[in-house]
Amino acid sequence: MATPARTYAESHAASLADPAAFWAAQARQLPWFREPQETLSQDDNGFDRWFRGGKLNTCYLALDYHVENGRAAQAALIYDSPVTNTKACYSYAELLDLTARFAGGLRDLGVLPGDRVIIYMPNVPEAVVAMLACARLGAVHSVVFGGFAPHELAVRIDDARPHVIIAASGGLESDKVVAYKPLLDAAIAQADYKPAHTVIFQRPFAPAALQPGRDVDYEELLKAPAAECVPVRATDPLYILYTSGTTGKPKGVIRDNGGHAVAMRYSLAAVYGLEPGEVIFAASDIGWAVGHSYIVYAPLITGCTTVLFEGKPVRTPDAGTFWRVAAEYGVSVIFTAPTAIRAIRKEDPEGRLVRDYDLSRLRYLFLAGERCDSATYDWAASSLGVPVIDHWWQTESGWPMLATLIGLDEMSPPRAGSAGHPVPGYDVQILDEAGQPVPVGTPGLVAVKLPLPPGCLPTLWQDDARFRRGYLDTFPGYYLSGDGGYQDADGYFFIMGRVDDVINVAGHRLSTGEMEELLAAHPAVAECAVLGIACDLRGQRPVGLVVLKDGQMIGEEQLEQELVSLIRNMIGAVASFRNALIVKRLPKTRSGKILRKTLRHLADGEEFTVPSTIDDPLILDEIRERLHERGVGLAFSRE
């Protein structure tokens, strides 16, 4: 892929000096139905928009173009499901045929350009077909992580107002069948908005009865005549992906068609070093940004082969399953989360299973989704014998902001603990609370100077005010990431984690504020705080501290069970909420703000200075004793 500058330094400098020229050159790598009239402009709200006036179709870029240009017989999608003992391979021609016919079926159900479609499915090829079919029609898909609780799904239904919901009848989690259809029916019952139809993909281990008039069998839609690609504007939305906010209402991140396609094509070459025809294995879920970007869109737009894996990194059947997949399909790049590597390392600490497979074609392991600790990084590097690249991005960006760009020359090597250097297009800076750059080595707030490059969110779904308030208003002229970090003397960036109350549990961004609202609704709870504490396996996990109402005689064990069930029912098992501790009181500032950050440092065994604004410092000693009694937190569980 051509780039306007040869080296990383030249590329990054060029992207900041003249963003419009840099990204116009990248846009010319794609086949447009109509070339953009403006590379970079602003909309009526003053938000930056890319490639206005251009027309294209993302499904055409991902499928039709390759079939028309010699890749019809090449493998596009490899499906590997050890949990169902199923494997399948789809060529570009076969995937196009399925997608075009399914798009025709959606069209027959009344789906029009701009309509929303929710996809509630596990990692199965039918989900990828559904995503691409929506793109083919110009409809806006919103993938919801399969198995999310009805309440969470209902919130998304009311926000997106989908004409159709496409769901699997069930999924498999740790050898347990999770029936999706009852969860879907409950969500629709709870939601104020009712979709016109649901499309159900029947899985043999979880058959579901269909509701006449509303439910349609997935296979029936494949009998429709094929639909052609609908040209859409570059600024039209391709999808909405919900991410937790600091309130109970999730944020609908929008990805537009034009900027997204350009970013996907550029990033797979520049960041991951992949060329058409190579194989990438992104061991993620399609419900996450990683799944959207690097299981589905970037590989297919580039002309690569992508592996869709349904299963876990361990016990399917063992901790060598990732290496088996990489060897079997000739994978060049693996992309997963540190959580997965920690789980593998826990079961295979010596890395013996790696030696059972021929990984000669594997060139790199990329890690993202949460901060990678040095021990995990070093284990992966030594076991696999390939460079391990920790990089940083968010649902909001849709592609990496910091990385080691292996597709560009003269790039500094990866460094343990660091997410690397700013990717071309991103002017990443560390600021203090006044919005001023901090000295090298000083922790601060991670921000990106505007304009954000193509592929990043232009705004939030139907909530421009929240977008401006949450990301742009704090430091005018900057996007505020919500993460803290620092830059060292060699220019490497280190991301230290969230600075708000959104925590990262095994790659899932979850709101502790929403959990607190749920705990506070329990009749015995007077007030509470939910902390995201460090976890060796998941990166973070939530722990609840609750103060009982006067006169309540409920025991801690019973209350904990009830609160755990409450979180599981309302948010889902992905929250990994297992501990609720009764405390006499919570540490607060004199103005009444709960000192969550101080509590998190306490539980994690980190050094901290007792805030001068604390109302009563002795409260911290009381909570330290409670955490110690229960063995909760890294500071106490390892004693």
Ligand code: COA
The other form holds:
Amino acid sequence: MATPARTYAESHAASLADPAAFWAAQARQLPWFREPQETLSQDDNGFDRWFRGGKLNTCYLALDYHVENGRAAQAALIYDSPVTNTKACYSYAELLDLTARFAGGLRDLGVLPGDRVIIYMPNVPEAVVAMLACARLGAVHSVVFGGFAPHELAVRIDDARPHVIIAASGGLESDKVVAYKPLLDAAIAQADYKPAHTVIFQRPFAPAALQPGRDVDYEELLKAPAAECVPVRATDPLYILYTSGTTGKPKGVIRDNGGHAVAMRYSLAAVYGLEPGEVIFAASDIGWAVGHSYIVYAPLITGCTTVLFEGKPVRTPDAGTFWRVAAEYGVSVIFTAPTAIRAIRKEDPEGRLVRDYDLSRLRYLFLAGERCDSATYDWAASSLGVPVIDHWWQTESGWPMLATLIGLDEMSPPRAGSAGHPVPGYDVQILDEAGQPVPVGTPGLVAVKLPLPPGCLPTLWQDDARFRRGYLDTFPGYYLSGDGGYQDADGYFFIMGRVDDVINVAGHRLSTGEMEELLAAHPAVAECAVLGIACDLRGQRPVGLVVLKDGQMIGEEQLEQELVSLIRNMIGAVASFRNALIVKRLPKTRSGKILRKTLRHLADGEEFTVPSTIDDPLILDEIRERLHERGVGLAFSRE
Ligand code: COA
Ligand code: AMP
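Can you return the structure of this protein in the form predicted together with ligand COA rather than the form predicted alone?
The complete assembly is shown below, putting the previous chain first.
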């Protein structure tokens, strides 16, 4: 038998030369109920599918398997919540017991394999139990980030049509109580589809009244007899995770059971270099892809210990909180967003708080979710004294596409500003507008040659046409990521940011297209543009430029207040939409397309050439003047 590839170059080459053979070998690491018959095949739509014929259960892999194989007493989940002053540790046996009983409770509420269950909760163990319980039953969970407003939740309810919604009664944002139950009730009232039940996890600081007949107490479900794992097909969906696209309708990214499990197991070892038994602290939210993959599924499927943190990188209680967690639980790998490091650095520029803790077990800091500036990268590396790995992925992929693979040999070291090299399974290429590879050093569109490896989205929830249109049609044979970037002469990739109407605000992916739709619906607004401008703390933040309808007399201050509340109420405070400026006109091409990129460069103070297609270059001067007057944009900020 051939020796399995160990070096990065061998692994990557092997994964592209014969994807089926490469992933079949990885799949053999997992305990299937029935081995797959076809490693890679195509469905009736011509979409690639992994591990057809295989049967498994993701909850079994994450819990039962470890309990049966010597890890029953090992810590599976550590909950650390400085906001509620709570710490708890759940062994694999304890987490299994809770999950099996909760699954029994869900089954008693009528949840069947394939049914959808929405989970609207902050980072609490009960949310992880809910996710795993759905997996146990073969039900499809859809976790909705707790920071989203009722409108966003309602849109997801109508799309996923969940039999049950599981929610917490509230969350704590630093010391501010966010009552989730009224938000949930408002969302259900707004949605056309009504779930049969809601399950409410009561939190003492936000007690919620339950509606008889519909609402059930979370604790009640735990009284049910344990449910066994339901074998599902490898291609059956494990979860739907909605992510922002270019319009108000989010994209329902599907993750299937088989490909996902293989990708999780592979990536935790190859990308993050973690062995079973080690501790990972992914400082994200279970509402995001990072939370799904690296708080919940990859660590548990691998037999690691995962830290679930409910708090902020700062103010809970200080900028040393991540280091305290890492020291207290012997964390080997921390994963967070550059924004979090920027927030910490702002409060502790010298990195003094790092020195208060014993971080001798910490081996790596991984960063993703947005572009990492060199200053942040260098600060993290020098303060922590461990390698910092910037790596690139998306909700759609579910796991890294570019990285420095510390679990493989002979890997080039990480470089500030670069997200590294293609992960085995991904043939990442930079293409021009015509779909042709560009020369080294030339910026272009970041695409991945098909097939995508296991774990990536096979399609969008009940919208094959949008999947094809949004990702596959532009360049046949490629998945289009929506990011721009380039590759240097040494093979390092650099991701420069989105080329569409998606922005990343403090690691939260949001749609400026959706914000424009909302602003445009205001009675005073004739047309508008929402730009994602550079922000020192959040990476990007949205700013609205608004043209009034003829005859409108509303003042800028009042309009701004109304538009700020509109976005807060419809999307959520996380959008950080704080500025709306009235402008006389918007710069457009002669064919009527708003020149958003040019406006962004203007606000950020970056050099740009005025596009030759602009209908009237003087508009840019008018807008520059407005940004200057208001002190909006890094180029004009008076802070
Ligand atoms: N539920 C309800 N509201 C939320 C929320 C949640 N889960 N998360 C954020 N918000 C609210 C905040 O309270 C704030 O409200 P305010 O405008 O009334 O003050 C608003 O949304 C903006 O939040 P945020 O951008 O998070 O600002 P912040 O000052 O509270 O914190 C950071 C700034 C940088 C510390 C924080 O954004 C952060 O930790 N970012 C990293 C995010 C991350 O890890 N993403 C995952 C990618 S891997
Ligand atoms: P999300 O789907 O929320 O994970 O967001 C994915 C988007 O975040 C990508 O399309 C990129 O625009 C951005 N992103 C993620 N990781 C990185 C990174 N390491 N460098 C630059 N941008 C990143």
